[in-house]
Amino acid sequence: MKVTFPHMGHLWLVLKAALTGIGLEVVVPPPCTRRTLELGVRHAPESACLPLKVNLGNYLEAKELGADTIVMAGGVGPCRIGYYSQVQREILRDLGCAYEMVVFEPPDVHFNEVWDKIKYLNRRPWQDGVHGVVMAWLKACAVDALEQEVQRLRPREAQTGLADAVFRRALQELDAAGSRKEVNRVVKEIKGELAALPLKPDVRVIRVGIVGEIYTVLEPLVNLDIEKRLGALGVEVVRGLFLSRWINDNLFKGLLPLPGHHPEKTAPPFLNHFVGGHGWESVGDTVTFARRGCDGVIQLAPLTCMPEIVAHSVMPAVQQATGIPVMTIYLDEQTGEAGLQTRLEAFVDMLRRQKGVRAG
C-alpha cells in the first residue's frame, strides 16, 4: 500500500509524520504549481469549487511517482466537500487510474467509523503509531509558531525573503526530525535565526487579518501566495486558522491548551448558527480581529463557496458595527496576479490613509 493524500500548504508535513508513524509508505504529491491546477482543471467539472480541481491534480500527480491509496478527509453538512471523494473516485475510475480511497469523515459525528479505518491502515503495534501521531501534533505546533513569526517579520525585514528562506528551511528540517528533543531544537534554532535577521528603522506596519474557508486561507497556490504579497506592502498578517488549531477543534474539541474558535461567541448576533465550511468561523474571526485592533480583514474563498457567501452576506453588517474595513476575495482558476495585486494595493492603501487619518 503506497498512500498518498491532497496538499493544503503545509499539511503535508503533518500527514506525512502520521501515516508513516502508523507503518504506511507515503508518496508526498508534488509540491502545488500551476501543472497541478491544470491537471484538475482538465478533469473536473467546470462549476466544481477550486479545492476539488487541485485535490484531483494532486492525485494525478501522485499516481506518477507510485501511489495507490488516497486518504482525505470527508464533511458534513451544507458544504460540498462531503462529496468531494464520491465524484473524484468516479472521475479517477473513468481516467484509469485504479485508487483505493480511505476517507476519513468528522469524528464527532463518525467516530467508530474513524475508529474502523484507523485499524485498517494501522501496520505497526499501537505504542509505535501512538508515537508517530505524537510527532505528527509536535510538527503541526511548531510549523504553526515558527510560521506566525514569519508573518510578523515579513514587513519588518530588511531584505525582503529572508524570513521565508529560514523558514522553508526549518519545513525540511522539521520533516527530517524523529524525537520530541529533535523538534523542539529546530523550533529552538529557527527562531534564534528569525530574531537574528535585520530590520527596516522606524517601520510602521499595518495588520491585516486573513478569515475565509480554510483550502483558500492554507494552500499559497490558490491565494497567489497573498501573505507573502501582503508583507512586501508592508502588512502584518493575522490569521484564526492554523492546523494545529484546527486539528485541535475538530479531533480533540478544543481540550488542548491552544487558541481555538468560538464562533458561538463572537459571531452572533451578525450570524447565529453553523452554516457548513468555515462561514461562520469567518464571521467570528472578524469580530475577534476588530476587538483586536486589526486595521483591516481579508475573506477568501473559492468562486461560488456556499458558506463563505452566506458570511459574505452579513460581512457589511460587521463593519458597520465593528469599523473595520472587510474585503471579500473569491477565487478561482482564472483569478490573476495582477487583478489580485491591484486589489490588494488599493485596499492596504484605504487602510494606511484611515490610520493616518485616526492618528491625527
Given for the second form:
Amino acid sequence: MKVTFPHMGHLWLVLKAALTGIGLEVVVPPPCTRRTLELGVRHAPESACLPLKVNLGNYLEAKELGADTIVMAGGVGPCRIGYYSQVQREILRDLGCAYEMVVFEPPDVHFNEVWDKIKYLNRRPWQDGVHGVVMAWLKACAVDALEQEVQRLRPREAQTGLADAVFRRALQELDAAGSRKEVNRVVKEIKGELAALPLKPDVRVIRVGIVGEIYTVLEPLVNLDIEKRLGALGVEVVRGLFLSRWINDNLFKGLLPLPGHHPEKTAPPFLNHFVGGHGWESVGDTVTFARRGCDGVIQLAPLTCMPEIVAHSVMPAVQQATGIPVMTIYLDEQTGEAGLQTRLEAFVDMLRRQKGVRAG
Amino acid sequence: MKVKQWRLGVPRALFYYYYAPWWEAFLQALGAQVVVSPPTTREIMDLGISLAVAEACLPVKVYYGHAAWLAPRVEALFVPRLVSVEQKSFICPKLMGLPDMLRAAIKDCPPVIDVTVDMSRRPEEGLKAAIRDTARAIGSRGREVYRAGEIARARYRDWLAGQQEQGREFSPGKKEGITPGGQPPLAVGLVGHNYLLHDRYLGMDIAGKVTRLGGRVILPENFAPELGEAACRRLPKRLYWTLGRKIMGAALHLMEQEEVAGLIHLTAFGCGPDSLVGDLAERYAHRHGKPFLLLTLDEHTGEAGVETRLEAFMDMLARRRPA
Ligand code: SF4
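Next, report the structure of the form predicted in complex with the partner chain; the form predicted on its own has already been given.
Every component of the complex follows; first up is the chain already shown.
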C-alpha cells in the first residue's frame, strides 16, 4: 500500500511524519503547481470550490508516482468538504484511475469507524504509531513557530526573500528530523539564523490580519503567495489559523493549552451562529484583529465558498462597528497574479494613508 | 392577551416554498398580520442583486430583494435561521447566516425575528424551541401557542397531501395523452430546489416550457418522498444536506424508471451544494444511459437561451425514443 493525501500548505510534512510513523509507505504528492491546478480543473465539476479541484490534481499527480491509497479528511456538513471524497471517488472512477480511499470523518459520529480505519492502516506496534503521531505534532508546532517568525521578518528584512530561503531549508530539515531532539535543534538553529538576518534601518510596517477559509489561507499555490507579496509591500501578516492550532481544535478537541478560536465570543452580534467551514471564525478573528490594533484585514476564500460568503456579507457591519477596513478576495483558477497584486497594492496604500504613515 | 398586533413581513423566497402554509397559519393564529412579498419580479430581483454580495447565489439575492421590498412596509421581518430541519442534516450554510446577512445589508432594517431552527440533534426539542421562540418574539406564550402550533401543523399536513394528490397522475407505466405524432408525451424528470421550480420568474417556468414542447413533467413532489429517500440510501455516504438529498433522491429514483426519457436539473448560479450533488447525479445518469440536462440560472440568463436548450434536449429525447 502506498498512501498519499491532499496538499494544504505545510500539512504534508505533518502527515508524512504521522503516516510513516505507523509504518506506511508514503507518496507525498508533488508540490502544488499550475499543472496540479489544471489537472484538477479539467476533471472536476466547474462550480465546485477550488480545494476540491486542487486536491484532485494532487491525487492524479501522486498516481503517477505510484500511490494507490488516499487518506483524507471528511465531514458531516454543512460545508462541502464532507462530500469531496465522494465526488472525487466518482471522478477518479470515471477516469479509470484506481484508488482506495480512507476517509476520516469526525469521531463523534463514527468513532468505531475511525478506529477501524486506523487499525486498517497501522502496520507497526502501537508504541511506534504513537511515536509517529507525537513527531507529527512536534513538527506542526515547529513549522508554525518558525513561520510566525518569518511573517514578522518579511517586511523588515534588508533583502527580500532571505527569511523565506531559511524557512524553506527549515522545512527540509524538519522533514528529515527523526526525534524530538532533532526537531528542537532545527528550531533553535533556524531561529538563530533568522535572528541574524540584516534588517532595514527604520521601517514602519503596517499589520494586516488574514482570515478566511483554511485551505485558501494556508495553501500558497491558490493564494498566489499572498503573504510573501504582502511582506514585500511592508506588511506584517498575522493570522489566527495555523496547522497546530487547527489540529488542536479539531482533532484534539482543544485539549492542549493553545490559543484557540472562540467565535462564539467574538463574532456576535455580527454573526450569531456557526455557518460551517471557517465562516464564524473569519468574522470573530476580524473583530479580534481590530481590537488588537491591526490596520486592516484580508479575507480569503475559494470562489463560491458558502460559509465565507456569509462572513463576507456581514463584514460591512464589522467594518462599521470596529473601523477596521476589510478586503475580501475570492480565489479560483482564473485569479491572475497581476490583478491580485494591484488589489493588494491599492489596499495597502489605503491602509498607509489611513494610518498616516509614509510608504516605504 | 395580545400586547400588539404585529405586521410581520414574510419574504416570498427560499424556504417560503417549503414551509409557507405552516408559518402563515401559525403567525396568524397568534394574531399577527402577515404580509407576504409579491411574486418575484425583475424589480425585486434587481433590488436583491444590488444589496447582496456578488458571490452569493441567485436565490439568496432574490431573498434579499423580497426582504428589502418588505422592510419599509412592516414592523418586523420573519427570517428564521434555518440550521437544520431534520436529524443529522443541514440546510445550506447561507441560510444559517441569513438574518445576520440581511441586517448588515438592508438600510433601516426593521427588527428581524430570527429564531433558530436546529433539529440536527434532537428534532423534537429543536422544533419546540423554535415554536416557543417565535411566539415569544411576538409576545405570545402558553396555551395559545400550543393551539397555534396545532393549527399550523394541520394546515401544513393538508398542503403536503394536496401536493401529493396533484402528483398522483405519475404512476409508472401510465401513458395518457397522445401527442400529434401519435405517441404519448415524453416523460421528463425535473429536479431542483423548490424555490427555483416554483418561483415562476426566477425559475422561468421550466415545467410549463417542457409541457408546451410536448413533454410530461415529473416533479419531485409527484411521487412519494420515501422513494427518493430509499434511492439515496444506496449512496456510499449519507448526503447531509436536506435539499441535496431531496434532489439526489428524486434524480436517482427517476433515472431508474424506464418510462422517464431524461432528466433536467435546474440549479442556480453560485449554489454550493448543487455543484456537488448535481455533478454526482449527472454521473449516475450517464451510467444509467439517461440524458441529463443541467440548466444553470443566473441573473443574465435569457428566456430565449433557455428555450433553445430545452428544445434541443426534447428533440434529442424524441430521436432516442424507440419507434
Ligand atoms: S442551497 Fe444553493 S441555492 Fe440554496 S441558498 Fe444554499 S447555495 Fe444558495
